[in-house]
Structures are given as structure tokens and as C-alpha cells.
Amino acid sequence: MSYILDNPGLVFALALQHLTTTGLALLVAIILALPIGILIAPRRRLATLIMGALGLLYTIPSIALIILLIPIFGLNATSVIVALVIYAQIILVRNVVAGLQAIDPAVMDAARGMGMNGWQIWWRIQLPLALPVILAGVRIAVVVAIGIATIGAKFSAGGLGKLLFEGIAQAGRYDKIWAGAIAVGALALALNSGLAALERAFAVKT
């Protein structure tokens, strides 16, 4: 904590950085996800490929992955971004998919039998059921993003993952590396909270 205390300007630049780099990714993974869901939701073996596929990609190591995007993007934050819009594809695109899944059919006849067209059930009906077990989706999408991100620092894509890999590399620093073990932690369980909180109130007004 004295690291973070005596360096509260590099500290919050670092963290900044670090939500930069999570948010664009998690925005780019959630336009993907949701087209995604909203296709393979009603097709249940089309669901298990492209889940199956999606699963396969998230269990390629991390420093694997945005090594085999380098050549692609460069050594930069792009490649760092472009790795955790592929982990997060499988679990916002898996919770899309639940969430439609899980609405009672029932409920979708009596909305066509009411005359609304796709988009107002997709709007009306589908999106409000379906959103708490989206917005959980995000929420651990959210965390793993943050996880990862922070070795994205070894790429050029900054954010508090710098602090500990300054710290493993300067013999001695366990200061800095605490210190970006602790920020990573509570950046993560700060996101986490707010997100649950998020995603209680949806959960009741539905």
C-alpha cells in the first residue's frame, strides 16, 4: 500500500489505461456477442458448434494467443484487445444464448398473438427477460477481462500489469508488484460489485 499511497498520479494513469484497454474490448465483445446469441438461440446444433468452437479458442493460454496475434495487429494494445474480445465471446455469447433460451415460450405466442412484430419482442419481451442473465454474463466477462488485461502490459498495452512486470524484472521491487496485485484486485472487485449490483435490480423489476 505505501507504493500506492506515495504514487497515487502513476497508480490511477496505470489503472485508467487498464479500464481503456478492458472497456473497448468488452464493448467490441458485447456487439459481437449479442447478433451471435440472438442467431444461434433458436438453433440449438448451430448453439453447440459455434459454443463448441468458442469454448476450443478460450482454452488457448493467454500469452499464446496474443503472441499468435502479433503478426496481425502488431506488438500494441490492438492485440491485447483482439485476445480478450475472443475470451469473452464464449461467455457473453454463452449467457445471451441461456438467457433467450430460458424464456418461456408460452410468453413469445401470446406476444405474437398480440400482434407485435420481431423487434418488439425482441425489445419488449425477450431483451428484459433475458437481460439479467446477460448483464451476469458480462459481469464475469468483466473480471476475466480485467485478469488478463494485466498481461497485457508485457505487449505495450500499459495498464497496471506494468507495475508487476516492472517489479518481477527490478530485483527486489515486491512494492510494485504488491502494489499492482492490490489495484488489479480491488479494480476487479469494484467492477465485479457494481455489475452484481447492476444486475440485481434488473433481476427484480422482471
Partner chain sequence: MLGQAFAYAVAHLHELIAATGQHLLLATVALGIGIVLCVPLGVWTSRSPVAAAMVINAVNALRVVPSLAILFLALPYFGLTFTSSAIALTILALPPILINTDAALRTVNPAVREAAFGMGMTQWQVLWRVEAPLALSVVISGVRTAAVEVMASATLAAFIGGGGLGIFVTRGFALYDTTILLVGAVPVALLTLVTELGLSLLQRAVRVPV
Contents of the next structure:
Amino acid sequence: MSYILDNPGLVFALALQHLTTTGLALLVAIILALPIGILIAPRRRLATLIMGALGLLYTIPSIALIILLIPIFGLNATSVIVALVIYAQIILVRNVVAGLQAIDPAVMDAARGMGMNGWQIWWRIQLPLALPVILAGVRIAVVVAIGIATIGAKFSAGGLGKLLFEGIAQAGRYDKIWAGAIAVGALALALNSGLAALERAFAVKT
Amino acid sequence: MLGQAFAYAVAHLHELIAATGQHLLLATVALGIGIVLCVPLGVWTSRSPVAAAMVINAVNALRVVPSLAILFLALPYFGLTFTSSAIALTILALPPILINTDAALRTVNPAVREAAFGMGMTQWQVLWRVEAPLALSVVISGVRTAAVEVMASATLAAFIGGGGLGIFVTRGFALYDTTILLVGAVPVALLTLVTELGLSLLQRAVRVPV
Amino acid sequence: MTAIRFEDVSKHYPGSPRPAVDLCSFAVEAGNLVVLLGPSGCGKTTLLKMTNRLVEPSAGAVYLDDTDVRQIDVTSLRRQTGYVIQQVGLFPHLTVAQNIAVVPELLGWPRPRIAARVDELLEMVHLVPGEYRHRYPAQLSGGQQQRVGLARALAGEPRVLLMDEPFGAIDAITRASLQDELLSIQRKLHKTILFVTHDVDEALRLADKIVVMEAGRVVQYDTPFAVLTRPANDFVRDLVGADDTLRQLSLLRVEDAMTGLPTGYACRDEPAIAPEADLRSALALLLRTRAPVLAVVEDGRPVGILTLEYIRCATRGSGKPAKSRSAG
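Would you generate the structure of this protein in the form predicted in complex with its partner chain, following the form predicted alone above?
Shown next: the complete complex, the earlier chain at its head.
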């Protein structure tokens, strides 16, 4: 704890770096996941197949996946960001599909029956109804990404993980381990509660 | 590069086998302790709203903290040892098993439980003959999540002296050699996939017909 | 002989202003089907659950064959009392046969006896054993599930059967056929049955005697005929619709209103009606055929006669017309 108080600037910079890496990956993942989810959600067979395959990919440990990406992207932050996009992607697609598939078919029929076109149905019916589930996906993806980005420090992606790995490498620097653990834990918990609050705000009133 | 990694693996086959064994041992110990602790705890929380509110919330918060942080925090207390890694991995195994056991028992239809008591089953018989078979699939699903998590995080255990397949990763970083990194990464990926598939099959086998 | 006896039974739940069950006393004869009838929240289910100690009374005692149920080990008590609930509560991970076998297994019956018992019960509830034995509950309709629920409750040859709104969640047509089956099973087995319902028609149809409950108290304990024709107070009168004559007629049975064959009476060509038919159809038959008298025929043999006068008396609850009473 004292390490954080002694080096507030450094810890803050690392946290910012951590957030930038995570945020960038999340942004790419969301842009990809929405169209993919929308595309496969109505095709149940295809959705099951793709979700199964993505589920297996998700099982691969993050450190292993980053290493497996090194031959393609090199031993640098790019491999970490690509891995982050892949994991976030899986969570987001899963939740977009779940959110859309959970919509009562009768509601969709009613919307079509009222003469809405595909775009109107998406904006006015599907998105608002699926939003809480999609936001839950964003929250989980953020938490997972924060965790993986911590490991990413070892692959020169920077972030709060640096403190943890330095603490291990420099014998006796347990203060750095504590500082890194507290900072990254606090970051994850704060984002988790913030996004959970956002989720509640957008929840469909029942 | 994969070819070079394969050659390295063949050259260090004994070491690879020993590391795999230790990786599995670490994961099994953590998972075993996790099950022994969390299944009874889950039974308790599912029956007590107060316990559930406290324990489940604590565990959910624990789940959000990055595993690397939890793993490395074991170091100051237990040193660069197997024990250190085993304890940290056990902590990572707790949340999914506990949460799933709790949820599984909560979803048992109260009418089924009432019928069981009404037929003259003892507390123990209701738990063992009715609730356990009904909850088993969801509990195993929690064990599966925990197993994959532990199997993955055991790779990081090498950083705190826990051994396992992560030793190739630490060595790869030390020597700045991607080939050696891959020798750690590929078996770990395969192990987690096998764990995931095996436990999925088990989970399916014990599922209650609907 | 008394099978179940409630003696000044009360149940107070902490934090509730009035008792759920308030000083209830009544006795159930062995082999009778007694219905606990009342609106929801009147305490009827609480009372039922005191019989197998799923609820313990705050005061008073429940006796099973003259033994205080608190003297009986709770699991052994429950194994000798069959229990059927509205939500059925079949074990979803066990097949139909395994569900029925649970209590016999708990009682340690030998395997061949259990297997024979399962088939016997499946036939009794009209589920072909070969077809249903190995099905899972999820593969049955609601009505079929409750048939299995009934078979499961009877499996251990219980001394009494407790039924808590067993047909409440089942559609009207299936409910009627399940009620018929319960009656036909009851004619064979003569179990002591306590049956909770809020459905007046069901109560009048099934009961040998009805316990009418209001706000935790027993307000009337009588035969269906008496409850309908001589309600103890306005609450009972409204509950059973005693003022609606046509409804009354449809719920009263011919055998409740008829008189035995007068000595020397020879049936000629009177229209015939069965003793278990309701008075509404009897009245319709009288009006349609313009006959002055109906012959009550059971198994092809005349057992009594029924006239408009007897029907009128039945609806007034005054029993039989004066002259038949003096004749009998």
C-alpha cells in the first residue's frame, strides 16, 4: 500500500496504460461482436455450432493463447491485444446471441405485424430488449480483459502487471506485488460495479 | 517455429513429462481441496440466506480480482514453493464450485423436496438420494469451470516456484526464446481442452432428463 | 374405529396476528375420505401437514390410531402415511417405476415384492406398466404425473393417505376422471384419506364427510348432504352455494334423497336411475318422462324409489318426507 502512496504517478500511469490496452481491445471486440451476433442469432443451428467452437477457444489459457499468437504477431503488445480481442469477442458474441434469442417471438411478430422494417425492429425492439444481456457481456469481458492484460505485462504490453512481475523478479520487493495486486484488484472491482450499475439502469422494467 | 518447438520438446522429453505430471498434480490438489471445501459450504449457503449473502458476495468479488494478482500474493506468505502455488490455485478454484453448488441446490423444486420429506426420508436421505442427483450436473459444471481455471493458472505458478508446464514459459522469457515458450503453451492448451471436453461429457452423462 | 383424531390443535406462527389453526378438534373414521374444505389461508393445509408432522402444532395433539403422532419417529410416521401434493413433486431423475419404489425401498422390501407392487399400482392408476415403467416424469402429462404421484403415495401400503389439493393444477376434464379413479380406488382399498381442497364441487363429490374451515377454525363437520342442505352458518351457506337450488341438485346424489322400496311395491315400467346419479338428472328425467315416480336401480335390481316430493325435501335439508319416516 505504501508503494502506491510513494509512487502515485507511476501507479496511475500504469493503470492508465492498463485501461488503454483493455479499452482498445474492447472497442475492436464490440465492433466485431455486434454484427456477428446479429447475423448468427436467428440461425439457431449455426449459432450453436459457432458458440461451441468459440467456447473451446475460450478454454485455452490466456498465457498459452498469447504465446501461440507470437509466431504471427511477434513477442510484443500486439499479440496481447489480439488475444484480448479474441476472448472479449467470445464473451460478447455469446451474450449478444443470448440476448437476442431470449426475445419473445410474439414480440417480434407483433413488431413485424405493425409494419416495422428490419432496421426499425433492431433499433426500437431488439436492441433495447437485448441491451441488459449485452451490457452484462461487456462487464464480464472487461473483467476478463483486465485480468489478461495483467499477464500481458510479461509480453511488454505494460500496465499494472508490470508491478507484479517486477515484484517477483526482484527478490524481496513484496511491496511491488502488493501494490500491483491492490491496484489491479481495485480497478477490476470498480469497473465491475460501475458496469453493473449501468446494467441495472438499462434493465427492462418488469 | 512449431517444428523447432517440437524438436526441443523431444530433446527434453523427460523434463516435459515431469513438468506435465507436476502441472496435473498442482491442479488436482487445488481442485480436490476446492471440492472438499466448497461442496459442503455450498450446501450450507443454499440453506441459509444470511450465509449466502455473505459468502456468495465475497466469493463473487474474489472472482473479479485477476488470477495473477491472487497467485503472486501467495508468494510473500508461503515463499517460492509448491505449497504456495497449491494454496493460490485452491483460492481460484473456490468461486465456481461454491457458486454452482449453491445455485444447483437452490433450483431443486421445493415440491420435490417436500414430497421427499413427506415420504419419510431423513435429511440425509433427501440430500443424498434426491438433491445430490438433481444438483450433480450443475455442480460438475462448476467443477469444470474451476478445473479449466486452475489448469490455466497453474501455468503461472512457475513464476512463484510451483513448477508445472509454466517452467518452459519462464525459461522462454529468461532466454527470450519463443520456441521454448511454445513448448509450455501447446501442452497447456491441450490439457485444458481435454479437461473441458472430459468434464463436459461427464456433466452430460449425469444430466437429469427433461 | 377412529383412524385420525385432532384434539384442540392450534398453530401460531411467530409474527402473525392470529393463529393459522385455532383449537380444531374432530375425528376421522377408518376407511373414510374426509375433505378439509375452505378458502385459501383458512388453515386446511396446515392442519393436514400436522398429521405427518411437516408442521408441528403449537398446542393440542394429533392422534393416529390413538397414538400421539409425536410419539412416533418422524420418518417412520411419514413412511406409513402416503402424501400427495398439488405440484406432484415427482423426482425428475428417477423413472416412474423408481419413483413409485421409493417408500418400499426405504421400508426395506425385497426386490421382487417391490417390482410386483409397482406394476400393480401402475395398473390401478391406469398406466400400462410396460409402457410407462421406464419413462421419466418429464415425459408425462400433468394428469399422468399425478397418477404416478398417487401410485407413489400408495406404494408403501400406508395406513392413511394425505392429499393436498392433488388435482388443483389439472385441467377440468382430466380432474374429473382423476376424481372418478380416486373414488373407484377408494371403493377397493378403503383407505383413510384426508383430502384438502378449496373446490366445493370436488369436496361434495369425493367426501364421506367434510370439514369446513374458516380462519383457522372448524365451522362445520358433516356429510356433504348435510353441509349442503343444513349449512351451519352464512359462511358455509355462501361457500357451498346452498341457496342455488339447481346447483344443489347437481351435487346431491339420488341415494341421499330416495327411499327404500316400500313393502309390497312392485316396479312396473318406471324410468330407471342409478343411485349415484345426481338429483338434477333425476329431476330432468321426471320432467321429461312425466312419470310420477323413478325407480332407483343398482346392478339391474330396483333398490328404491324417488318422487318429486323426495327431491324437494332433499333440497330443504329436512331429510325424508314425513310419511316415509313413519313408514321406515
